[in-house]
Partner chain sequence: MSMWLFYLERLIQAFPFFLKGLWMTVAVSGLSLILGTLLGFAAGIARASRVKVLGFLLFAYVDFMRGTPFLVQVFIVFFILPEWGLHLSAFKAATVSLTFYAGAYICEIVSGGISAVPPGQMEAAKASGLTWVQRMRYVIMPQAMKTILPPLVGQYVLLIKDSSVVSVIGVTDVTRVGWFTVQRIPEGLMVFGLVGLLYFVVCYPLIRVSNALEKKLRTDSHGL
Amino acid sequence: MLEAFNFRVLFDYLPLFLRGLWATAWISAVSLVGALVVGIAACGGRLSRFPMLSRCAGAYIEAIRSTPLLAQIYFLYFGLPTLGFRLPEYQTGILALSLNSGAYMAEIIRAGVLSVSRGQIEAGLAFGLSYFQRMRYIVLPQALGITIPPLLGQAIVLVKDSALLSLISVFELTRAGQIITSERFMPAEGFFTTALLYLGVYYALKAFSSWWQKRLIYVQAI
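Just the structure of that chain by itself now, the form predicted in complex with the partner chain.
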């Protein structure tokens, strides 16, 4: 199998793969920021005292978690134009990824916020801190510690999920593999290289995650 592996072609297509990797990186980064915003908003809604808001946020989270990302991508890709929004493919893709990951992040953040014990918040209330002060100085610093590792795990999922955007003709890493397959009919060269580059991103994010966790334990020990 390996003797048939054509490294020359890889060399020819290297710039394409690097552009694909770069596209995957920035699309994931932008979607990650979007997902955090969506996640914090949805979590805030879920935990709010207004039943209407809480129920809406809950319905959104459950709907996203019970349906596949690919169906969500197609929903926006084919659905937005009928509503009169003609977005470029990559914007639709980033929107879909943010909305999808946001729901999972909302749950992660909620678990973090709920892990802060009731007594802490009551103590904050007793000191006469406002809602924002309680959040800023009591709840979030403690919640953040335990949410960062699962959030990084979700970031890894997000990078892998961004591969699905190639199906609505967004140019990124998987698309580069598809291009080499259709132009030269060399799927092995195309998709193994693609897989290898994804593995690189995966290990980098994992290393960052474990470094962060170690640092966190160290900080908590002080």
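Bear in mind that the values here come from a model prediction, so they are computed numbers and not experimental data. Only the largest set of C-alpha atoms that superpose within 1.5 Å between the two forms is called the rigid core. Positions refer to the first chain, counted from 1. Compared with the form predicted alone:
- With the core held fixed, the Cα of A71 is displaced between these two forms by less than 2 Å.
- Superposed on the core, the two forms differ at M135: its CA moves 2 Å or more between these two forms.
Same protein, different condition: the form predicted in complex with the partner chain was shown, now please give the form predicted alone.
Single chain only below; no partners, no other molecules.
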């Protein structure tokens, strides 16, 4: 198999793949921050005592989780312009990844919030803390600490899902593989290299997740 690979061409296109890897990294990082913000907001809405806010947050989470990410990307890229809203490709991709991953993170964070002892919340009430103060100082720090491993797992999913942005002409790692395929007609070389780089990113994030989980266990033991 390796005898048929043209490694010289791969070395020629190595700068292109590195640019694609960097683009995937920063797109994923920005989308991850956006997903955390959306997830925390949706979680707060889902747990709200106001029925309308809770229903709206629940409807958003269910709508996102029950539809494919590709359909969401196409709706934002092709559908929004027909409604009068046009965003550049990169902003559309980041928005799609943030909204999609944010819905899953909302449920992960909600599970962490519900795992916090009711006694600690009542202690906050006894000290006169408001709802937002209780969430900020008592609930969210513990909930995020508990949910770090599944949140990192969702971050890995987000990085892999960023490959779909190549379908709306966003330059990232998968797009680099498409370019070498179209220019040199070398799909094996192009997409094997793409998959290999994604594999490297996956194992790096997995190692970080394992290290962080062990660190959390050590801190809790102390």
